[in-house]
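Have a look below at one chain only, the form predicted on its own, in structure tokens format.
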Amino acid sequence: MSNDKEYRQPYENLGYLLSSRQIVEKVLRRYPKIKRVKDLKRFELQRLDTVYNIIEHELSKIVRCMPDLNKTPRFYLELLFTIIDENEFTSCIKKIRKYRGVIRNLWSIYRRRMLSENRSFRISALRRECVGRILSIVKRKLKCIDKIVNAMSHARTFPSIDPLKPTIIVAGMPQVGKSTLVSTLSSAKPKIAPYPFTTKNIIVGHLKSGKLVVQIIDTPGLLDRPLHERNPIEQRAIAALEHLPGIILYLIDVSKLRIYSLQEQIHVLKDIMASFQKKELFVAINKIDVTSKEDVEKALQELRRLRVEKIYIISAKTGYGIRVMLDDLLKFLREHSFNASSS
């Protein structure tokens, strides 16, 4: 398990990356500002070097800050690949590395030719020719830079969820009390952060019990509606959760305040059970303080038909049943050794 130091997601400190258009614009801004000197050859070499150094710096920054696919936790790789296809990502990086070498060779070859040339008009012509070829590569061959930069821009906003820390994923349809429960269980005020392809923000709380530190997360917009309503990218974002070690706690609301019927909520529960077959599932019937015994019994009957064994009756608002449920969840997490699948 990781220590108590606050976890930082792997893309958080990525430097600002320029798109292919921005790289060219940076060159065109700096290029005319180079101070002219009497020695024409020196002046033209300085102009060529400036162009090369700007492009080399920006391309090397992109390559250098890319995540190591062998070291990045699988959870965060899956999130990244919701934005850019994995094959497209690796292909783009290979292309940037390839053309970075091509540009370096062009610069080196033309520089030698300029150094050996004594005719002023030829020195200037060689510089123009080289700069034109280099910029053409950036504009035409390296358009994939834009896809990488866009993906990394989104990746910087991912929530900080420790892929090694035991996690309680709180699921359930809208307005069943998930956010209230996360706040109730968390020992500190939960943090709110973006999560890919949801209309709302993820909520991340933490709970410490002795040496055990547990993450509690709610992912609104993902685990709250039937599978057939989700697009392939959303489904991949959901699949990323499989790589977090821990359990799923599904909330059901059958109170007089409920928005969705019991059958609608059971339908979503079935989807989650099918999507997360490797995760232990716990179910809590929430809002017991405003729910009739008859409705609770109907919910229990439906859950037993699904062979759900771990069922709790709680009120996240009043705290009823929370202690018993939490003790069981923590006991389960303590007794099971969780390891992220590729952390």
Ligand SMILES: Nc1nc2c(ncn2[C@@H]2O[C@H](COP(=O)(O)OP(=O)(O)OP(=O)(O)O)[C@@H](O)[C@H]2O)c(=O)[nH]1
Second form
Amino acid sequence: MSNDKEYRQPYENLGYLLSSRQIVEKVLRRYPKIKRVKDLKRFELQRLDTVYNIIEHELSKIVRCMPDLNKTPRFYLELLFTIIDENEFTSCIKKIRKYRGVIRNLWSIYRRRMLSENRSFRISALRRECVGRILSIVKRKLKCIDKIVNAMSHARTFPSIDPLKPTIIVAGMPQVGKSTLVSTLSSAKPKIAPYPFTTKNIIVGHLKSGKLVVQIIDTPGLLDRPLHERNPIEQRAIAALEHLPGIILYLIDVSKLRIYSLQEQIHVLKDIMASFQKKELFVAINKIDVTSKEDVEKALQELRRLRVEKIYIISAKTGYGIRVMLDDLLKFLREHSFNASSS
Ligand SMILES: Nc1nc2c(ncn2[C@@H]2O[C@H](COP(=O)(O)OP(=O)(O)OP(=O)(O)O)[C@@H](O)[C@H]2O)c(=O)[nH]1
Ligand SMILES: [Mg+2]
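Since the one above is the form predicted on its own, can you give the form predicted in complex with the named molecule too?
Zooming out: every chain and molecule, the one shown earlier first.
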């Protein structure tokens, strides 16, 4: 299990990658600046080498920066693939590798030809031809670089969620009290970061109990609407959460402050149960301080009909019922020692 040192998400420190257009621009900027030397052959070789070195440097940087599909946690791969399709991603990396080799070959063939050539006009013509061919590959064959560079710049902003740490994912329709609960439970100040395809930021708090450190995630704009209202990419961003080890805590508000009806909240809960079949589900009826007994009873009946077993009655505001619920959640997380294999 990971320790409680601050987790850094895998894309955070990616180097700065250039788009195909930026690579060509960099070449065209540097290329004319090469100092002319008396020996024309040396000069032209230097020009060719500069072009090759810039392109090789940028392509190798892209290849080196790419996440290893076998080592990157599934959660983070799934998030990445919401931004760039998985097949597109792998075929693009293959393409970059292939054309990197083609460019290397062109460079060394033309270099050899230039070395064995003594006519000045031919040496310059060979250099021109080679540079033209190399740049045309970058412009025409390696357009896919742009998609990767764009995806990686998004990936840098993904939230830092430790994919090995036990996690409580707090779900529920808007205004049911998710944020209030997360801040009540978190020992440290929760961190805020964007999550793909949500207008609101995801919030990650931590709570400690003995040696156990648990992440608690507030998911505004994510698990608060029926799934059929979402497009497949948004659904994939939601499904990524399935790869975090831990549980779902679904909040219900049937108080006099409620915005959504019990039926609407049960509908979203059913969706969540269907999408997170591998996750243990806990449900809390929140805002008990302002809820009538009858409304609590109705909610309990609906939940029992859905065969929800772990139901709590709480008030995130006054703290009522929180200790009992938290003890149960922690007991469950402790007993199910979550690790990478659960993802
Ligand atoms: N009386 C009472 N009010 C509560 C309780 N929990 C939350 N609230 C209030 O309910 C309102 C919504 O709470 P939030 O924590 O912002 O709800 P949320 O689910 O995070 O809302 P979104 O981020 O919009 O999805 C706030 O005014 C809270 O003060 C509770 O247990 N009792
Ligand atoms: Mg909130």
